[in-house]
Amino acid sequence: MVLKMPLPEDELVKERKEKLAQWIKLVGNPYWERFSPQDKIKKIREKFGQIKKGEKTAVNVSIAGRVIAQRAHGKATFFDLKDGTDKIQLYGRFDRLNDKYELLSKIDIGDIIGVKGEVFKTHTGELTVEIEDFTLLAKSLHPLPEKWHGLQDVEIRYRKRWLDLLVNPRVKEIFLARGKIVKTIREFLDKRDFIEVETPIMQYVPGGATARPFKTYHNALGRDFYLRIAPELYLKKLVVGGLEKIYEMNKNFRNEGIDRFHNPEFTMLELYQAYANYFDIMQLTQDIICEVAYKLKGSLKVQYADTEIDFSPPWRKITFKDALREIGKIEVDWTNEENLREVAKSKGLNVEGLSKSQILDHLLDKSVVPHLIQPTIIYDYPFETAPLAKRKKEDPLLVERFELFVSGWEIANAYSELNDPLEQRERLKRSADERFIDEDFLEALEYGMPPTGGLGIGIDRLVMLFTNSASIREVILFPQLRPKKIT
């Protein structure tokens, strides 16, 4: 027997483009055809996968998509064929199809068909329709990736999402479920009363967040622009107007650092509640992530990793200075800067040019963070680390700010909103670059804002955890990535 050399790329290619004109020569141009599938694959199988092995159905059906696999056999071809839903055997036969038979030589693993035929199942047990008639609806003139090592390359995956789906069927599953996921989430808070809006993706002072932002310039108007880093205020500014339970599924833009949990375009969930304070935040993100559990996975526990994720309410709370304590084993007074800088200094922390907001961060993130595998909020935050939340009456220097963690990394930020004008102002000069201080927020706030309750989900992450996926690249469709390198 003599084994075939696999032929190069442009060498298959080449053979594609002789069998797409000869196609066209014989039968016409397939990118012109039209067909309308009747039927899912899917739908196919569970109706007919009872029936016995030899049986006929005398059912017809019409199904289209894309050929993954071919074998000849003398004068009968067998196809697989996948649609959106499931795949399905395919057999054409020469007595059966005639002058047309041959036309089956030109169909090539990847093309897109559509075919009639009657539904049975083989003697082996394989449910199987038999081709009637068929069309060429798409040439492929790529092979599709080796089926046994599929498409392994993993800036390829990214670069070319669109194989990645084709050829991993996991990525599809990771994508299912990410449209299940925000489904979910939106079904929960319309059926809660709150209202879904849209805020401006182009912001002339970027601001509800401290981010590098990205810049543009638009002509019509003569001005800078910033692709937005937060719906923030614009969102607080339709609690103003009266909209009083309102969420935003937004995508935001940050102008820094690509890793597995950052991406420079990334998806969150933004909602106000107002007369309400961030423990009923606390109550309402228990509610939406058990519900997404429930609605993907059928259960409260979730594998991640080699770890079990129990998201069984209550979840455990702790302060943020008892969290320093207990889990980090750090005692400070971050009142005093000095002590502070001396404490970050001794756990290892570069503190040059970092803001005491930022050593109090990197502190938490070093020190505490990554043994929070179990979900668990930490709150009442230093002051310093949210110009936009509210003090807590008890203790001024506190604010009334939570955030959630479950296997190492944040998931949620939520505040009691500050909805105090004039401290508004100062906080926000003292914090943030006077160039991207918003005055119509400020202004909006001077009318009066309702006690509110505010609540960030970062989206992508919480597909992370639910898909058990790696890096945040995984569950984004197209991915930012470093130029390509041209040799």
The other form holds:
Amino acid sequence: MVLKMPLPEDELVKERKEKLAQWIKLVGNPYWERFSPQDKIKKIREKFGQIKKGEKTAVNVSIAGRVIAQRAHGKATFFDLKDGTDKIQLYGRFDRLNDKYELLSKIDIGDIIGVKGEVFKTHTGELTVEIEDFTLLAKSLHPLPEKWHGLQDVEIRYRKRWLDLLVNPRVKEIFLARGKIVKTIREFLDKRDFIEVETPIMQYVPGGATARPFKTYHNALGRDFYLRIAPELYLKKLVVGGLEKIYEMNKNFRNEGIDRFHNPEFTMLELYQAYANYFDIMQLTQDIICEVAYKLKGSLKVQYADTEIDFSPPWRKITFKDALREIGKIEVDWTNEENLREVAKSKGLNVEGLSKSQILDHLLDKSVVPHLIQPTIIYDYPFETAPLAKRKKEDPLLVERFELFVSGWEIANAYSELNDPLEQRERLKRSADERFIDEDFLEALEYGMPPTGGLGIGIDRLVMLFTNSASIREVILFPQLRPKKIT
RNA sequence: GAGCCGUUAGCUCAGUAGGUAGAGCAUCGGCCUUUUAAGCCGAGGGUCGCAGGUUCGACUCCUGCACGGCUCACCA
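Now show me the form predicted together with the RNA, since the one above was the form predicted on its own.
Everything in the complex follows now, all chains and molecules, and the chain you saw is the first one.
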């Protein structure tokens, strides 16, 4: 399978290559040029935005960026130049540039140039830099997508994200927001004395969840590895080691279906706090997400699609049992497996070959979760649904677990960690594939892990919510697509 | 994995009840020294996703395939 498409030698590319060759002959190799812009366009706009129409500033600036539009008028030419901060109009005139004006006509849309010149405002009120000198720094050998409609083809947008970012301003906004969300979370946790750690992505035993893993092979060690499906077990080993407040912003890999909520590699925040339980973690989750909303939107109300989501605390909290009954309209005694299966069937679920915990999950997913538009916490799950969670003292058939749902999706999953090593061994044996039991983890627990609260937040979905994105692919820079086969 | 929809110029899109294609932007040439989706005149650019089939003739109809989107299934 050929993954790389050769540059199509179409007319447009040929023309630009010829222009580059001409430029090298006349001026020199642009790729060797150096240019240190002293100014940023946004700053220039802030400083001079208010000057009058036709006013000249006598202030020279030096800026660099990409040409995104051109309007030639014979002996005068306008360009729009975009740097990392903003865009501004350039104006070049023959009687100022003389011989160099001819070179200016060799500049194409897409080229990266450095410019020195005076800031002024045109008669029509457009803040402009009059070109006194300019340098080509990189030639664009391909035409840019159209200025007005941008790049619409989602497939090209994802495969050639550089183009998407260049011409679709909203895309840049999404990823700036993503960066800000992640930064906000880090700052929040740092302030509360959490330590950021990194644990192995290549694991011998893929634990902490039950998704299908990706497999790989290490030559020198001569054995298989799995890409992690969750960092959970490693993080708890660190809690045993005395790191009492830790988090990892972790990429996970799950070998499952791809849809608008699932990418094979995705980002989670996982954190652990010793001497906390799931109620402490509920509070923490609420605090983190409210902080994100404030920092990003300046408000706890967020528009998603045609719904306003209000993160104002306290969030609705309801037990698993009540959620099934009140929201899902399901009356079931799940301690009676017969009854559970019957009820699930009557709700249209195909329960063939499903375990009890899977049926419980499906019941919740089908009948309850879609109704949870405003932030809702469901807590006290049947113990079968979470083999790493601690049982409730008052009702050992339940575990101290909660999940946060917003907009009908799961955003966070958390529990009081099971720290009884003997029970943990039993619970894992019962629920997991023998091969996938991490003995090191169990041994670590045997040394004694303090009572601990743990939390996982799906970062991609959180970013979807806060950027009003319909698909996870919109918030991942390079989402997974099939390689395009070229014959 | 299944169903539905999509794929036409570099980009955004029309189109043919079956007679081998158009526009705008971009590009090239000409005019134009304050335009800004600049304007005016002219030009080039397409194996209509790929491969078969039906037909005198397929971009159009049929089948298969590829890639993408949505829905479902799968999925801690």
